[in-house]
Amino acid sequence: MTMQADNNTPAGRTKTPGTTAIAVQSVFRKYYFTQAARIEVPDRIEEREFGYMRFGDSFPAAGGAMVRHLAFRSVGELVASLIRDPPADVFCSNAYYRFPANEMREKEWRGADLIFDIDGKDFDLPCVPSHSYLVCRECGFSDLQENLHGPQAGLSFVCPSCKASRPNITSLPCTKCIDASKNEAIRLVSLLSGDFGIELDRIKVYFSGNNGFHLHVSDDSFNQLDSQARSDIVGYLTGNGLMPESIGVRKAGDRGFAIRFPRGGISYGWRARVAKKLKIDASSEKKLEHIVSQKGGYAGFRTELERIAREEGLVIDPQVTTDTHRVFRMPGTLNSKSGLAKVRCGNIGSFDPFTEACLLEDQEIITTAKADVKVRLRGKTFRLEVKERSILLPAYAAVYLACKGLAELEISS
């Protein structure tokens, strides 16, 4: 379905400055009102560090203050905050505190969850730039990133309008962008079962609201694991520091190596899929034995691992999996980059973010584009121009336009 521009705007409403933030914080309370239910209770709740994002004045353009350090008793008690005083994003920590609203030195860390990030715009797919837009930080123009010079726009960027520079790149993801995410959420977790042996019910996979995908590891064996322990599974699941010797190859003799196949064979973990690569088996010391000096010796050999590597290892954030004390996006609670919710996947593979996490009301909101903007939730298409006054939209389209920047929303006087 596609929503046509209306030229009238309705009577009783008008448009004043932080409207746009007014609107989009309304909608959100009102989704916390109904849909509390969807608020997923973590385990342990009593001993979690809370925290949110206030909407900014400029919603989105001036991001607001991030408050940390709170603590509740019960889900009822974080519901009943979120409609007194709806934020642009909720966080819960991933980490267990014996005084969670103390301050970080004084909370006595008891163990956290293993968590992971997988973020859409680290793949670099070559489709970002036909649906990314910059939108300036002074005045709000916005438009396309590939009608203003390429993927590189952003770096020498001037605004038409008023000549500011160094803008917001905002990404309306598609399905390609949404896939590939998908894709490494699966890798991700046959490795944590596979390799690490974690009971796959023990590991929950969550859309993140925008363009990505978080897991949550709750199993016991991880939960006292250090920065460096969590950095090692990072180094392992990404393939850094691979080196030949994992595979059997050495430096030795005159020819500068040896072949000698590990004991435990080549048949699992980084090893097998090294080896599928390079299409040998535990057979294969002669095969193995050629590739080497075919590649240069050991050296060579090394470089070739670490191109498998780059293949081959998983693309997460780093930073996420390591931090002990880090405050992580809440399960069902709204993303202000886009206006859908973090919500767990059922299945992944079938996993549509643009119907299941499409989940504020349809109730219309005036919106005014910034830009020629099309988008496709829950099954229906909606068209924008800038050269329209203005369109009325479900709430769902309008506040994932306006969090993404491209629009400006209306609220009645």
Given for the second form:
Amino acid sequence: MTMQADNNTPAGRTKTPGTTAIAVQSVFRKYYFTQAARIEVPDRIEEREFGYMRFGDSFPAAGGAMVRHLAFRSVGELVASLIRDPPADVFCSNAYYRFPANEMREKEWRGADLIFDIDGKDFDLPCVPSHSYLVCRECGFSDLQENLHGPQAGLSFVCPSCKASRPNITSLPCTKCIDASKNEAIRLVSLLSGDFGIELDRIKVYFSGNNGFHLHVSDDSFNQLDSQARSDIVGYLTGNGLMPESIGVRKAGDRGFAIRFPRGGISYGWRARVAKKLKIDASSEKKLEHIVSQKGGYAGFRTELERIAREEGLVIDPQVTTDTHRVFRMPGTLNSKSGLAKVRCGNIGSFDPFTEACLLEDQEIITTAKADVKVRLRGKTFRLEVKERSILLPAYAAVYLACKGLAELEISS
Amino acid sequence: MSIRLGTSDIAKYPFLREASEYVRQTGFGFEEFDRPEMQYIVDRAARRIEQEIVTGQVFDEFDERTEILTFLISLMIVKSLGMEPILRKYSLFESMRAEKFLVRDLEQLKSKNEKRQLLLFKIFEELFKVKVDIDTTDSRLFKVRVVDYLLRASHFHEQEWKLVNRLVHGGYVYLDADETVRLIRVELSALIYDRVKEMSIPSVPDAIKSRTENLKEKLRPYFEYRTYKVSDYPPCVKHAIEVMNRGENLPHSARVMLATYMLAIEKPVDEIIALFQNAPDYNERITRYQVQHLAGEKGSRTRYSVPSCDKLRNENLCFATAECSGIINPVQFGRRARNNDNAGR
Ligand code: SF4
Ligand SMILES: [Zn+2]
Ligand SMILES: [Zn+2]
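So that was the form predicted alone. Now I'd like the form predicted in complex with the partner chain, please.
Whole complex next, starting from this chain.
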């Protein structure tokens, strides 16, 4: 049986529901069955809360149900459950609890790893519209954002096929996207070790499994910090709230200002970053004075400082780091937004997610493209066209496109 | 804690266990407080409490010979006064007093490995679990570990305490003497509070008993009919009242905050209910039930406490001003704010 060519029409929805979901799920099952060793056992596993995102019938258009408050005593127990009924996504708490399976109020929090999320889509790169697709939530019609809106991603969408107006946006990150978040991850590691003094071997960098990187810090002293303290860390990393006073510029009188470098000098941390931007050093109080007046005094300088802070600050998701009760994607498991795995990066600089995180089998699956699309995985380029109807693709490529909502899969026997 | 202290150190930091140990070793007995020449110290202790509670000024007399006994007697008096607000206020003032000594001592450190330095750093480390070190290049600069800093300073409201405005390098935050001591203010006052709480006095000597009675009379007016003017309320509460007065809708969590706060300052239930009468969905009967429930008179019978500043901040109910400095719960607002002002810090 081949896919109906009319899968771009509302009638397409009446096809056997969920064949794509079932096919993806079965590839996921094989992964958990044959590559269970890739799942990274968190320390103190019995104190962690686990969560699953189930496959929805209309995968990937709508997510399935989220299940939380699970607990496992060993990784074997976890893997058994992943094979029995493979979820779309697997999460594990960064927190340790006395009773991880209880409801939130009764878990008894005992600490949480410090975690960071760097997401490629937060960089607003110019390349994004060229590899982002709008997928109609009603009929599954999809096309490049560029084709639908031109390069300027507009806000309104009317499905050319069914006239519905609710699209999902899906993106096939390119190497530029990956490089942007990679860079951020490298900067983050250097701040964590240089400024916060965290030992490098306590900082683990992971590819998120889709379009970004996750950092896990397992350092006993940091894991006791509450969410307020973590938010202070986020502020430091992003440069949010940097005051002129911290580099020695204060208000004086009505419109005036005064300058005295802080006692600790300006050669470290944020002070050093700002000094470098302003091209000043410990002997340049006069020069700084000149800069501040040029910017129109204290208030003007503050605006300038905010700009520098935005430029120099890191782009991380503040919510992930501040939340001490989060379940976070588990290392070694598959990401249902791509079918790629969340994996530890040995050498982040040279890390290539499209080979190193592309771990599904290569058994072929009947695939029907929903949009014209080109993708490069494990060193091979796959080109699909809508008019081509169904073709055979290795599972890793078929699943990648299916997870992106750009292809439908047949159930393999 | 095993620090070898000189008497002058004990006199400055009489809350250290060494202080009571020192008194024990001198063979001093409680009966001796009844001896006439002790009257001076008992009076001094009473004066110390009275000044701090009534005028809100740190008692800054220092007399090395009588300091420890004065402190011990003042603890005894506070204990037998048995009034929680006095104990809290007293703890805060004693910690502010000790802060001054700590800052001065830190500032006077000249070189590394001085005996005094060891003492000071031990106080920080053993009492407050903060490891303090001197910067190698500038002896006026101290460093504490990033985590130790965050555990405390992330609860301060002033922007300048945000990590981003600090010198952070190699795992340390660099601070001057003032800031280093400020970091442990809350813990210092908690320590003194605990010392009083855990103290057991088999029998209070007569001389102290009579002085206590006398003080009780004097202090009563300050604690019994305490009326709160609107300007005394913390900004979060003030804001909630304003919203209410405008007849606008206030989120549930803000109502809980408002009611629990009013209960905490012992406003009569009827007056609390009246605060809500401008609410668009006001219903006297329901409001009364809810307030009584929060008061622990209805339902679960547990009295609800005022949500912490932290929690309120998370719910966007916090409107902190400079006066909120150093507090972790809105109920502390009036006390600290006034204390700080009067102490001229
Ligand atoms: S700091 Fe506390 S008291 Fe002050 S406004 Fe915020 S919540 Fe209210
Ligand atoms: Zn459609
Ligand atoms: Zn890109």
